[in-house]
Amino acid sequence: MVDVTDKAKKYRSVGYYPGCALEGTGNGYDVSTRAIAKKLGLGLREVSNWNCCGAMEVKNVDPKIQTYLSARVLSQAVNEDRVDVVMAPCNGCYHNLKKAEHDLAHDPKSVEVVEKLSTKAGHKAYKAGEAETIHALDWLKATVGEDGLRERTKGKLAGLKIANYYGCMYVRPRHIFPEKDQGPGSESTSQPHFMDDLLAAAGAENVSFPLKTACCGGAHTLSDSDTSTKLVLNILQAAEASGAEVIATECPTCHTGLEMHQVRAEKRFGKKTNVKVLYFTQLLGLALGIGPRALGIHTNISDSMDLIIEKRLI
């Protein structure tokens, strides 16, 4: 087991896998992740010629075909780029690349669809164990840690109440995380923490919220709006009556349902929420002092400047 000095040796230069999401209505993930990086001095490499990992869709016609995509990302970031971690903030992406690497090494169908297509495509096929696969939350939680984000923070967050939500994809399921559940030190799978501890070094009251790993609908938007805006609704109103000001997400395909379906809930059923939706890593940039429109606050739907103002967060 690594432990948590090589861990944030290893973690501090990465491949970064930014996915779809995040060069469209995500951007503001994106540029939040790249901006904290730079403040934090610690190098993101983006992932050369990458792809699509297969999202939500691509399983639903071959899942073997989806393990390939997430395996030509991680190909790319092995062979070309010589990296050996690949850190994916998106839960869709991180996801599929955990379940790929999973597949290839219990799969022998995997391994041969895989085998077969990325030589097809000319480049080497991806085998498992040759690269390692986190999220954002790791990657901070080891580089920089809670000691780190006090020290450079100064509890700048203090005063704001924030619900943190992971959503489902990054906790199940859960043999794809051998990591995790792990003890001390480790994530958890029923109880995320690490987007609470690390918002809580920087001054931040974590509420406490039952919905955290709770589905937000996502994947059934355009098949059925009105579910996926009633299991957003839940989301908000739980956030609200837990006494948040703030949810943070760590999710792009999460932090667009809720921001989208928040504004449809209350066109639809009239019901209005007041809590605001920004990423941890926006909150955690205005808490290391780096200014709203470099970490992309603007392109969000929900508008956070007045609580931002008011909790004198610039």
Contents of the next structure:
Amino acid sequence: MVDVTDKAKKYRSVGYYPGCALEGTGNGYDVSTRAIAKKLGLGLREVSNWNCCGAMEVKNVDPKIQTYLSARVLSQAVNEDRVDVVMAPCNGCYHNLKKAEHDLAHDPKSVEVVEKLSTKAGHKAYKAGEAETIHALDWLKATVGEDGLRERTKGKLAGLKIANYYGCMYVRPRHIFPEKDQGPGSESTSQPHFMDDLLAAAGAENVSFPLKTACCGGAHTLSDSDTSTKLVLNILQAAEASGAEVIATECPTCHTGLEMHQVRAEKRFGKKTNVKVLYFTQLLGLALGIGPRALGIHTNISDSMDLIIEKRLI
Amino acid sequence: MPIHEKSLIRPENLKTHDNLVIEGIDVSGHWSTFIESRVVTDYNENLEDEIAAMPGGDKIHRCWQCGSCTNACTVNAIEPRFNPRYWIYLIRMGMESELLRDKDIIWQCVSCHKCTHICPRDVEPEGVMKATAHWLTMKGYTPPSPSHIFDEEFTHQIVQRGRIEDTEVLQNFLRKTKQPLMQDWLTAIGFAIAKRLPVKWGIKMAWAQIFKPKTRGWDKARIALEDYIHEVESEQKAVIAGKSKPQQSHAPVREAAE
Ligand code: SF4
Ligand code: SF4
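Next block: the form predicted in complex with its partner chain, after the form predicted alone:
Entire complex below, previous chain first.
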């Protein structure tokens, strides 16, 4: 069992690591995350002078460079900002910080490389256990929680059919997420449900969606576009077949991948799908009464305004 | 033979006789199908070491050939020739020429981690795929794949500045892979957003182009990373030249997934 009250207190004020994607293409995710924090009175302290975590590319040049880059972010949070919880909404960042944590706890060679590079770069080396990395889903689930959302939203998302899409990096590989699959209250790696829980508490109807953790081909969005388009189209069509009006996302790479390849599938292969794509934070923001502009919905590629008006979400 | 491994039989090695009677029994057509045996003589005994020296390949020696990775694989589902288990087998046996038959698709691994999630021997097959793709380019068997070019462009920006800028990665990647910047679907996306975006946003994007996002005081980190990359590359070259042995991972094998 997970101690819920403890976390609710601990996560009220956290270090916030937006990462490169949320500064660029994933801007809507950043804006909506901050807007929700403000609305709910939760403290976000942006990690000072952060760097890229290594994304999905750096490890292919050398995995330990990725470990170092992620460890530097954690070192900034711990040593500069004095926080012990780092919240990363991007699945890629979240995954990499978790992986660095795991490697530094289990692999002496990684510790050696991180210590060497940190010393040369002139900062304290991060040590396993100094901070806890959490996802935006963990953060909201523990702080406002389902009861809080039920109370504050009064079921505002009622009648909205949602397919919850989690992607790869939030659940795989299992060993870097030791807190998952720990029974009641914890997240599941095979059937993740934190996003479902939060949206259901805001009144939404979650459809039964079989491709929650399928891959969108995000790593090869540009370098192998045909494969990505095939994988994305599969996800979009499955969501439509499940009766969803909108796909809720919790990763900027998945989100942008779904949106871009929805356009590409139509342009290149004549396969049109109409399902909308919104960040779960944008959906929760609407449920909390925040306006679409303040949630960055106009910066998404797919235009969801018709649906938002139809469902009376403004 | 598991259904997903059927693609391993090559059509040219399948022999079927239309008219064949053995000891008075008609075994014509399908009944006489057999797989012609092959003789392999050109082993590269250094192959497993070479792959183990590449980024992500250091746990390949643990594989016990269960096939879970191939069974779970995202790319295998759309391209049956994409078979991590089989490639790991060939590498460990040193069957380089067999491996090279698939050289143009190995880079297509999408890093979904389904294999690493399921592998009972903690091989991290995803890493092995990346290591193999890297090796193919390093040995000159394939030109750098689009994914390789993307990785290098991305890593270069991070090493230089600590952060990346989306538009710059996109532009440089399209230029280096000789693709036009104005592709129908990319422009369609551009127009779709431009329609709805406030002017403020346009200014912000242009700003990011000129004043690239950067981590302050990154110079020391940059030098440390450049030195480290140089070190790693020389080690890799030494292993490929047969002058050095790779460092195998001796971390304990994690518990198997249920
Ligand atoms: S799942 Fe692991 S042990 Fe099984 S074949 Fe693949 S790499 Fe080898
Ligand atoms: S990470 Fe690559 S090899 Fe592994 S299952 Fe995914 S696509 Fe296949």
